[in-house]
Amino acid sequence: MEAINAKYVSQKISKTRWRPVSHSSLQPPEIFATGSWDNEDNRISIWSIGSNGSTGMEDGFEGDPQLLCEHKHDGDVLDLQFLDQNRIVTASSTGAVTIFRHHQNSQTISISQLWARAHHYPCDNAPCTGVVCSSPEIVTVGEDGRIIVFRADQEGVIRVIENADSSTIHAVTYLRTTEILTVNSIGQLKLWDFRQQSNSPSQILSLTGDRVPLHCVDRHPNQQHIVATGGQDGMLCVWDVRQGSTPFSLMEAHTAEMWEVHFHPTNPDHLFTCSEDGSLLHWETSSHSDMPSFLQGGRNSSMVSRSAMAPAGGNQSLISAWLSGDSSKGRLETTHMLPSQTLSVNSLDVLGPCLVCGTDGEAIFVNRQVLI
């Protein structure tokens, strides 16, 4: 078990995100944001794990996350992303999309822009369930089945795909600059190409058999055709969006809903998942071949891999460790990263050697020495 700092914060934490670190900086991240849910007054908060200010604090020891500032948030924070170093975008259960600005000189937060009821039903609000940013562009999805594109420098809405889905869209991420991926409550992964004026997805992939709701999605940072999803059954699914319409492999991960999945942004042989079952898993592939490693599958005592066969005539050297079930060429190891606990781990984020997660146990856990 790696050394972890726990901070109890008197609110259920729904989202945790590191502030981006500039590419030129070799320093690990120091600032992260959290959002809360299911509290009387929900908040977004900015925290520091930097050394300034943490010595001499009466209520904490060196390295404890220190609260820098916070702001009331209307509704549950259902997603939260940094737009840039100073701005944070939130998705609310009220259907609103909000840009908050962090003023670093005064350590205050203010609302910079608000799109109230961006997601809605005819007579009621519809929760905004997911947001992804590529400054200045912001894309949101919601329970209403809409996909909405905003720009941070414009008040209006840039584009709406009204009936993108007949079911709830649970999460969204970029596949490439002009393409996004969404996952929904009937086990579908959809690709959308914003270069096309069509309001239909360019591709639909889906789970076979039971239509298990998918809750989260992330794409491999270097091999963008590789996508990981997690859903209500706790399984980790790996997809190759270049071929096939079903997952390439399914791995037993958690005993309850998987809420988030994240490839490590600079070392994607490592992947992290968190769940309603109170666990946070670190997945690591170690490859013994010349293949790029994260598609190689494998087995251990807690995992079953049901990988599809490699495509006939496929270029084997390009099949990375996630997409091959041959455990002689590589293996996948999982490590539990939190002490045993029962309440849901709702969110995680990893950047450099640092990982942060938030729980329904009203705690934030920070690990600054993730072994990657």
Contents of the next structure:
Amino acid sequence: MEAINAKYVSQKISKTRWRPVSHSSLQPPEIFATGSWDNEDNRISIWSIGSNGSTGMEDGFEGDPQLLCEHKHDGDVLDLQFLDQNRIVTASSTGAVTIFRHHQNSQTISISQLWARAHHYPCDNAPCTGVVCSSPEIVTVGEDGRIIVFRADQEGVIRVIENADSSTIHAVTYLRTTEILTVNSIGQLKLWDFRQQSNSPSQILSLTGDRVPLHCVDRHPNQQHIVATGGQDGMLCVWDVRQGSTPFSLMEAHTAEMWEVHFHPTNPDHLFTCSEDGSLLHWETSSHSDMPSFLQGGRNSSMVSRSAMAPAGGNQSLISAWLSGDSSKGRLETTHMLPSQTLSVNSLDVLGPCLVCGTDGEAIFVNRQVLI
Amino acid sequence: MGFAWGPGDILVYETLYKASGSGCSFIHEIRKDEDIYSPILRKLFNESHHIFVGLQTIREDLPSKSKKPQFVSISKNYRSVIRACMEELQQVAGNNIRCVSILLAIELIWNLCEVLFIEAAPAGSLLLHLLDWVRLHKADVDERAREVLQSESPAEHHDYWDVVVSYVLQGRLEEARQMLVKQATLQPAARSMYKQMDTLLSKMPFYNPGGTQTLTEFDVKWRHWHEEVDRSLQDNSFASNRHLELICKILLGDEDTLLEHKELLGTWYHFLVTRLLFCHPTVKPTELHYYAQSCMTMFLDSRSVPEPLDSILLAAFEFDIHQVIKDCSIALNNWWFVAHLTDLLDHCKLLQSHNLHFGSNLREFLLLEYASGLFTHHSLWQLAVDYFDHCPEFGRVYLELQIERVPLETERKALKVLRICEQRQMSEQVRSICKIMAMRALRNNRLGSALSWSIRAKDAAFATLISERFLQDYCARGTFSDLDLIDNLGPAMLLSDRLTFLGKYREFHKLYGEKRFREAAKLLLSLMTAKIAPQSFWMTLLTDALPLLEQKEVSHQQTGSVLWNLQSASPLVFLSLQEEDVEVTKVELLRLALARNLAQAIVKEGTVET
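Please move on to the form predicted together with its partner chain, as the form predicted on its own is already shown.
Shown next: the complete complex, the earlier chain at its head.
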């Protein structure tokens, strides 16, 4: 694990996201956006780690991220997504959903569209907690239990599912182009099908034990039925949404809330999680090798994976390595990626060989050579 | 004007109102400590927090020999953080001069404390460290030298001799020699003189701490060299060139010559170190304060008053740590510096446990003050938590009081605060925060959120409250709201009786809907007998029993039980629903149904198949 340097930025970072690179170019990502929280003036900022941004860095030395531009943001940035190369959607603690446009030639940011009280209570503001987009459609969820569908460049709201949930919806992700998955604070995973007109979920999955709030969810990039979630107790659960209503495997990951879980978009044998306890774990699974599931010393630690049920038969090679809950069949390797003793790592994003994460210690860490 | 104290600031308001006119009175908030709001200084607080936490985890049982280099490196880390901030402040345009100069002074003091207290260099290497210290804080020599060297003819630059003398004053004899070579080439006639000076400069001995030479041997060598320089001066070898003669006098440590160059020296401590370099290179730490005092008096005119910085440095030379800390606390408006320095010195076991009147020691007092100041900041309060953790005596109490005052605008922030409280087993605070969030959720009709907060706090009373709301909703509307929550309660159902009742009642409805009447009846009966139903609900339960009685699935014991329940419920029912004829009719209907059922059941069960 190579040294990873902190860049202190004078604002607590709540979200970081890489700007997507076009599929044709083979270059690693260079630009990322961050959102801050808990400040009197919160901001979204755009940073560059490319060589054009740095000023005369020594060769071979990883350049610090350089601030390109930033813009004031009303309320905490609770979620942030790139809509396309130039536009960013943010979810605010005031309940607003905003589209910012990044003008690359002048390196400025301006507000392109704003839905001010998208999420609200009858007489109060409700924070908007999650946003996911698949251009031009934007789906947001909030503490008011609503799911709202917007379309970029259209003023009004396309669809609202009122009272989708009686508790706070923490995160949302696309399962298929017309289906989304939400997680809430009573530990349920709900599947919503937009083709149906009803306002109830098409499927509800939850743990059989305690109703631990779930905070993050991510879908496997290639196999759309595999979903990973992380919750308040720091457990990483991998679910198969086709079968059954309980998770496939449960792994103890962190000692505090897990804030984000991400499959690597092009190499889904790798998974990354970050948590309130200040650690960022890199999970790697491979079912090919014969090595035992324990690993040699250093900073690696092997996590025990407990499966809720055995795979339902069929060809072993077709079943993803994530679902083989039995630890003797597969190997699961975890690595800590940050120096110890950081404050909570609130967010991470991984694209290609690059990883960026932001912490409550007002620091951003960029690792350009993640081993995948 | 009136005012009120806050934790870190004062609210000032006008108390004299004009009777007429737009009397819009203002409330002013005066912040005592502006520094924590500066974006660049925030980096200082965050990075030093990281170093602080790392320092606390150094194991206590290691021998002090191996710990000293660690402490020195931690001290250097702190200083590099200060320097980084300073450089950034200098680059940013704006009125930062005050800040930059304060940071400069802080770093100067810290560096000196590191040399004298933490490094605790003995005689010999002490001077070397002090030389480094002075060189680090007199950067303009290099700038000037660069200017001179970049001109077409460096040796004729008007600053040339100033640069050479500055180098000599700082003991940078190599560089001085290189500069002199340029002059020597210009004056071939005086070559021998320059050669002699060059020899003198090259032969000055410097103590090598890692070498085999002892201090006494070094002292002897140095005296030899000193005498040689003295002889050169006495035989007027440099009489023809006043510059070289000046350098020679400096090498001898002549006070008057040194004092003539006050502008080049700049500060009395530079004067001190130079004097020590050329008069007493083997100075012992305990002798420092004599020289320091005399140098300061000589350097500063009798008219000028010593600045706070001077008295702090003097206290440091006198090895009076407490005085240093005290003077710094008074001079600076932010506790950052004294808190971290005291903590580091305490780890080096340099502070005697100086008990203050209210029981905690100096280190803890300063850390508490600093952390309390941090807590008033809307964002930096998270750092303060770690500081409180490492104050063994009062830290926890302070934390308990402060953490409840953090404003909780979003659930995410509340979760973080809760995690902090839970990790430290502050159950009172956990309960109160969960209650605040649950009440807020309830007010906004988010029953699921409210329930999840009460589960986290294991608050049975609140769970009961929520269940009551559900049941009231049901009575009012006839259907349940938020079915996704009630259907999926899971083990949380056991948190409170009322909640269990709610879950079971919903289950009863589901069973009835699936036409599994026998199980439904059993469940209903168990609900009634278990007495977890609220009294207001008994009527509803009994009414629900009616259709089941018609279905003939109820045994006679069960019917008896229902009858008994009806009896005990009736007085209450009548008390609460006196004018409701409908209710009276309901009761009558029930009695009728029960009687019929009882009759049928007795007959059925009494029948023997023949």
